[in-house]
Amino acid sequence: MDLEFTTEQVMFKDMAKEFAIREVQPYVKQWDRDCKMPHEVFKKLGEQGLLGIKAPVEYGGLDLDWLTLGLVTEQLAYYDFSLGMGSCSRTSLGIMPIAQNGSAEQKKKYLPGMIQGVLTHCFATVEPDAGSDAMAIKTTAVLDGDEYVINGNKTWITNANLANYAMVVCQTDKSKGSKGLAVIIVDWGTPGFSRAPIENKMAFRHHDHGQLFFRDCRVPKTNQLGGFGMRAAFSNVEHTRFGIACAAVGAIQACLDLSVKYCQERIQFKKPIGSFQLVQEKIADMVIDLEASRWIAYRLGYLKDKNVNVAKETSIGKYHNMEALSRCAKAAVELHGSYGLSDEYPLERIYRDCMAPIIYGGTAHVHKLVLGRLELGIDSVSR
């Protein structure tokens, strides 16, 4: 593996540090305080370039490395962890589905606007009675003649609200079990599909979430994306987990770097808390997180660019990096006493905020049991 980056990785590194400072850092904590964010944002990162790094170039996009999104995700979680996720979901949910599934009249129609950050999509697999166990989908697609009329509910749908299309899982045929799922474009507008947001939340406060409704919802048997079966419904994922992996090392790092700043100021019985032994044994374990997390996080994505099946590694990332933000987040607030209870510092919203792709991509204990699966070769889950 060569550990050093090439100079076009460094200058979307860099395009994604300096983007954050100026349009993220001076802005996210109002944002957490209105539990809402402007959509120009992302308006702005398509015009940078940055949401299309992974996208096919005939649609405008750049057709990069895995490594350079990463690259660009852990930088934009540095300074807004939600951010981080939510630009990296849209490549890895919303472009890379049509990318790799779609007809040339799908790519046509979301691409270059996805790339351009003026469409918003939404991937919606959980229900509410579905989440871990995607067999437990109870949304239908039912076909009739040239339509697929769809009813159920989907439920913590990022984007649900703001969404221009959502891709919708759906059991085609429950006779079938997990060859009857497919997914189905369906655009906002159509008639029987609704939704509703999920607010008072504890965690990604401005991003928005909430819940899909279809009744009788009907849309052309055109519309599907891909064929059916698990792979065609889920393959996608793994490149979130991958996204989310990168975007705590982005978080880590914010961590780390406020709790040396302020370990090195505050003063305490005449000298710095820096200097007492079991604060800098936080500060060791922080480094040891932030530096074992990164090369996880590297690692998987140059094993990505190299087209190998990259699913325990995917799931070591997902797990380990989840875990370790969550510890420095908590030493973090630790560190910081009582100031680190107050959103005037970002530790709060970062402690809150890294609950949420803990549960989602993939629970950790889900992650355990994958890689307890793949080591053992027995299967803990009656499929």
The other form holds:
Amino acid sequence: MDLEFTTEQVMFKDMAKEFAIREVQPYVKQWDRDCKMPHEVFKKLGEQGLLGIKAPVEYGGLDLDWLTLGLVTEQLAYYDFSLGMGSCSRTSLGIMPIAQNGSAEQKKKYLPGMIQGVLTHCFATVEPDAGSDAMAIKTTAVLDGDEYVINGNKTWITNANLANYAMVVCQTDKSKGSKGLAVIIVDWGTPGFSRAPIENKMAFRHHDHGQLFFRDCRVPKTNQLGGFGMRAAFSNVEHTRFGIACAAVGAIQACLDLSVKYCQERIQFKKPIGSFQLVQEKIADMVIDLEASRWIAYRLGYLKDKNVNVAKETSIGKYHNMEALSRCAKAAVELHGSYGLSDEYPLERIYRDCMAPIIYGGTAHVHKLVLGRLELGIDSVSR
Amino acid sequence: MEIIVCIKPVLDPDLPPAKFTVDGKKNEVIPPEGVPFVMSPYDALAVEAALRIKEAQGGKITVLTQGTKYAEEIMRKALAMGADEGVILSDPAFEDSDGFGTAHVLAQTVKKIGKFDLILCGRQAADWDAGVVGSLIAEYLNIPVVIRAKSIEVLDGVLKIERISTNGSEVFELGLPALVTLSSEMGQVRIPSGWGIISAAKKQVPKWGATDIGTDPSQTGAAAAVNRLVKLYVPVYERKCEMVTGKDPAEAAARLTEKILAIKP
Ligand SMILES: Cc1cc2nc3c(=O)[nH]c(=O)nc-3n(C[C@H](O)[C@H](O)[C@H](O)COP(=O)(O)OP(=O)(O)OC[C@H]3O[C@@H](n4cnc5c(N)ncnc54)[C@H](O)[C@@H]3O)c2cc1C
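Form predicted alone done; form predicted in complex with its partner chain now:
Following is the full complex, with the preceding chain placed first.
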């Protein structure tokens, strides 16, 4: 495995860092307080080319490697974990489903705007009674002539209230089980499609989440994205999990950097608190978590670029790096004493925000079940 | 419009002070490990100014940097921002040149390139802050120079420059070719875009040595240095806090005034 980054990868990493220092760091505290952020930020990310890293050149993208996207996500996440994720998800769940499964018309209609950051997507799987158990989804899409008629509710959907189009996972034929699943694109404004925000959240406060409601919502049959079955519906979630693993690295690095500085400067018992062995142990644990997470994430990117099956590595990366981040965020808040609780430092925000991707992208439990299944050959939830 | 921009790699000026150390015996800064050098921020302004001129009226931007370890990185960044070409000046004979030696190398390079209308530099390098290279290049090339520009425009072949002065600004007009050094008041420098990076990573950047540009060996390198560094050290700042009180704010203010006046510079 070649551990050297290319000139281009290093330049993208530096560029993302420069962008975040200028466009994110000065504002993120206020965004979090206000529970909103300007959409302009995504347009600026688009102008930088950061939303088109994996998108085809013919639609304005850059068609680069996963590792570059991972490095960029890490840098953005260093300054705002949730924005690192928000930005990466625009590729993983906004652009990739269409770039990989979309028709020529769908690509033409959605990809340029997504790459420029002027269009917003949402990808809706989860329902009030179907979270980890994706097979339990009740939203139906019934073919009626040349149209699908969609009925059902989705919840906890990122960008629900900002999306120009929703990619909705529907059951087209219950008797076929998972083979009946399909993703159908529904543009905002289609009659029968409404939405509502979810407010007062613990984490990712300046990002939009909400519910989607479909009541006899009719869309042309050609709005179906790709074919049928689990792969058509969920193959791109894997990319989000890679993004989570990389964003965690950036946030852990932020926890460590802030903690090191504080422990060198904060004097108690006439010494910097960094001179106490119990404090040093916490720093050492963070260093180990950071290194392990970093190489798990980079190797995952490297393997994705080789186009090999990364189901196992993806679950390891998503699970391990989020657990590592939650340990490091807790340690960092603790090391800052009472100041760790103030939003004058970004640590309390990281501590809250890290709970979001412990739950989404497949919960920590679910990834352990995946790893157990892959190793044992026994599916714990087989019906 | 043929524009030449001179850039220099420097230790990141945003480096936390704790990471800045010097070797007092060798009179050298010890670069902290793992912290890459950056394009001197004033030089980045010069690149930005060149790009704005090019956007307004077309032309070609060639970037020059004298080859230290990080020359390649900062050159790629300038190309990613939108510069067309770059040349790295690299030769053992150039090492440890002072501002005079560097200006000689850069002026010789400009002579070799031959065709130019405008040379842009930063007002000073953000490491030593000497601010002489720009003016010296102009001197060696015998062209007019304006330093510390805040804005720069080219109208019908005439340069219009607003430059920072001690108590305001001055507006100059001058003919081409000329050399201008840029100051921070010019505004924000663009961040390279992804497309810029892809194109910059592919570009060939030639390296020219002493024989390519015909430098005079007696004018470059440590031996030719006009300046001699006597002592390099990190100054120690001492802070003492004394609370000045009084029975009312007026008395406290009067005592404070007395104390300030008593401080001998
Ligand atoms: C910030 C945020 C953004 C989101 N964005 C989106 C989005 O854009 N699109 C979308 O479709 N969804 C989205 N979600 C929803 C997310 O995918 C689900 O919350 C997640 O899949 C878990 O489902 P659930 O919340 O219903 O929890 P449940 O599945 O009900 O789980 C509750 C608990 O039970 C555990 N559990 C469940 N089953 C098992 C089992 N078999 N064995 C052991 N433990 C188990 C879980 O691990 C968890 O601890 C988002 C969620 C959040 C928090």
